[in-house]
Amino acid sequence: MNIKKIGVLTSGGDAPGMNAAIRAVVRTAIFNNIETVGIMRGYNGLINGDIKNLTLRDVSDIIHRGGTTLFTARCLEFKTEEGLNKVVKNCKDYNIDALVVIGGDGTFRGARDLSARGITCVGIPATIDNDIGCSDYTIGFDTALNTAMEMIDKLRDTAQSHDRCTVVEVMGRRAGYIALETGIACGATFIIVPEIPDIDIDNNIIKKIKEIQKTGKKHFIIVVGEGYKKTNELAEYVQAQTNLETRVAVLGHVQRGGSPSVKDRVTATHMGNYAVNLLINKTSQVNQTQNKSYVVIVKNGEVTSIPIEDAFNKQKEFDYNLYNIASQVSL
C-alpha cells in the first residue's frame, strides 16, 4: 500500500513540543508528496469528522508555541465499539491511509485498537510526566522541568526571606520523574516520589531538617510528586515537629504550558519526521505482519521504533541511583 494521505492528531494531556511534532509530520509528508489532514480534539475529531487539510503555511510559526494547535480532549465514546466503528468509517470516508497520534499511554491504546481494525498508526510519545515505559524520553518533559525549576527558584527566594519551609507539589501523576529532577536542580532538602511511598517522615525528613538547622540553615524546600497525595498533611507535620513556618505551593498546570525548550523542539521534530518516514518505508512490511502500528521512541539517545503491542510490555525503571545522589548532596 502506498501512503497518500496521513491524519495527525493530539490526544490526552497537552505537552510543550506537540506543535513542533505536528509541524514535522506535516512538512515531512508534504516533502514526500503525501497529503496531510489535521484531526481536531483527538479521537473526538475522528468520530465527529472534525478534520481539515493542513498545508505548509498552516504549520508556520507554531514550533515555539505551547499547547497544541489541533487541540486535545478526552473521548469516552471512542472506548466503545460503536465509537471505534465510527472512526474506522471516517478514516475510509476521508481516504486516510494512516494516522500519526501524539500523546501518552491512553493515546497509544486507542491506536492499538484501531490497528486491530485495519488502521495503520504510528504513535509519538508526548507527556510531561515522562512515564511511557518503552521510551527513555517523552516530548514536553524538559520544558516542564525548566518551568518547575523556575517556579521553585522563586519560591526559595521568599522562603529564605521568611525562614520558612516550603513544600512544593509538582505534577507527574503516578511517576516521580519531574519531582526527582527538579528537586535536584533546585537543591531541595528532600524529595518525595510515588515510587517510594513508605517514607519514614521522622527519620528521613524531620531528623534531617533538625540536623541541617544546627549548621545555620533556616529555610528549606521539600519537593513532592503529586502521586504521593499527602502534601498538605506532610506540611502540617513538618511545622508541628520543627516549629518552622511551613507553606504548601502546588505548581499545577503551569508546568504544561509555555514555549517548548530546545530539547523538546528538536526531539519533537526528529520524532515527527521519523514517524512519517516509518510509514513510508515500513508500509509493505506492515502489511505482511499482524503488527500494523508502531510507537516512535528514544532509546539510548537514538530515535527508533517498536511495534505498538510491545510498547505496553515495557516498565520504566525509576532511577534510584539518582535519587540516592540527591539525598547525599542535599545537606
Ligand code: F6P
Second form
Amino acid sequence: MNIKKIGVLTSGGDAPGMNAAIRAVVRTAIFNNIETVGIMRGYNGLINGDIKNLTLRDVSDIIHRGGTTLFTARCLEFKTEEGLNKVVKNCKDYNIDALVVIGGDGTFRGARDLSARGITCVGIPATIDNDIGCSDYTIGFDTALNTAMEMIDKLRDTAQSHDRCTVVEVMGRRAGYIALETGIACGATFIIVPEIPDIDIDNNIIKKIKEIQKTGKKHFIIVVGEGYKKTNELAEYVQAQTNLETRVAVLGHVQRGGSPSVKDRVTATHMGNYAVNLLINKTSQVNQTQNKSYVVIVKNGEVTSIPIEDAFNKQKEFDYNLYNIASQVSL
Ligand code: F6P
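Next block: the form predicted in complex with 6-O-phosphono-beta-D-fructofuranose (F6P), after the form predicted alone:
Full complex below, order starting with the chain above.
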C-alpha cells in the first residue's frame, strides 16, 4: 500500500518537544508528497472527528514551544469496544492510511489495539517520566530535568540561608528517573525513589544527617520521586528526629512546561522523521507481515524501532549504579 494520508496526534501527559515531533512528522510527510491531518486532543479527536489538515505553515513557529499544539487528553471512551470501532470508522471515513501517535505507555496500548483492528500506527515516546521500558529515552525528559534542576538550585539558596532541610518532591509517576538525575545534578544529600520503597530512613537518612552535621553542614536537600508517596511524612520525621527546620516543596506540573531543550528538539525531530520514513518503507513491502505497527525508540544512542507488540515486554531497569554513585558523593 502506498501511504497517502497520515494522521498525527498527541496523547497522555504533555511533554516538551511534542511540537517538534509534530513538525517533523508533518514536514517529512509533505517532503514525501503525503498529506497530514492533525487529530485534536488525543484519541478523542478520532472519536469525535475533530481532525484538521496540516500544512507546512501550520507547523511553523512551534519547534520552541512547550505543550502540544494538537492538545492532549486521556480518553476513556477509547478504551471501550464502541470507542475503538468509532476510531476505526473515522480513520476510514477520513481516508487516514496510518497514524503517528506521540505519547507514553497508555498511548501505545491504544495504538496496539487499533493495530489489531487493521490501523497501522507508529508510536513516538514522549513523556517527562522516561519510563518506557523499550526506549532508552523519551522526549521531554531532558527539559523536565533542567526545569527541576533550576528550581531545586533556587530552593538550595533559601535552605542554605535558613540552615534548613528542604524535601523536594519531583514528578515521575512510578519511576524515579527524574528524582535520580535531578538529585545528582543538584547535589542533593539524599535521593528517595519509588524503586526502593523500603529504604531504612533511620539508618540511611537520620543517622547520616547527624554524622554530616558534625562536619559542619547545616542545610540539606532531599529529592523524592512522587511515586514514593510519603513525602510529607518523611519531612515531618526528619524534623522530629534531627531538630532541623524542614520544608516541603512539590514542584508539580511546572516540570511539564517550558521551551524544549536542544536534546528534546533534536530527538523529537529525528524520531518524527524516522516514524514517517518507517511508514513509507514498511507499508510498501509486498510481503508485509502482521507486525505492521511500530514504536520508534532510542537504543544505545541510535534512533531505531521495534514492533508495537514488543513494546510492553520490558520494564525499564533502574540505574542502581548511578544511585550508588550519588550516595557516595552526597556527604
Ligand atoms: O506522566 C507524566 C506525569 O507528569 C507524571 O509525572 C505525573 O505523575 C502525571 O503525569 C500527572 O498527571 P496529571 O497531569 O493527569 O495530573
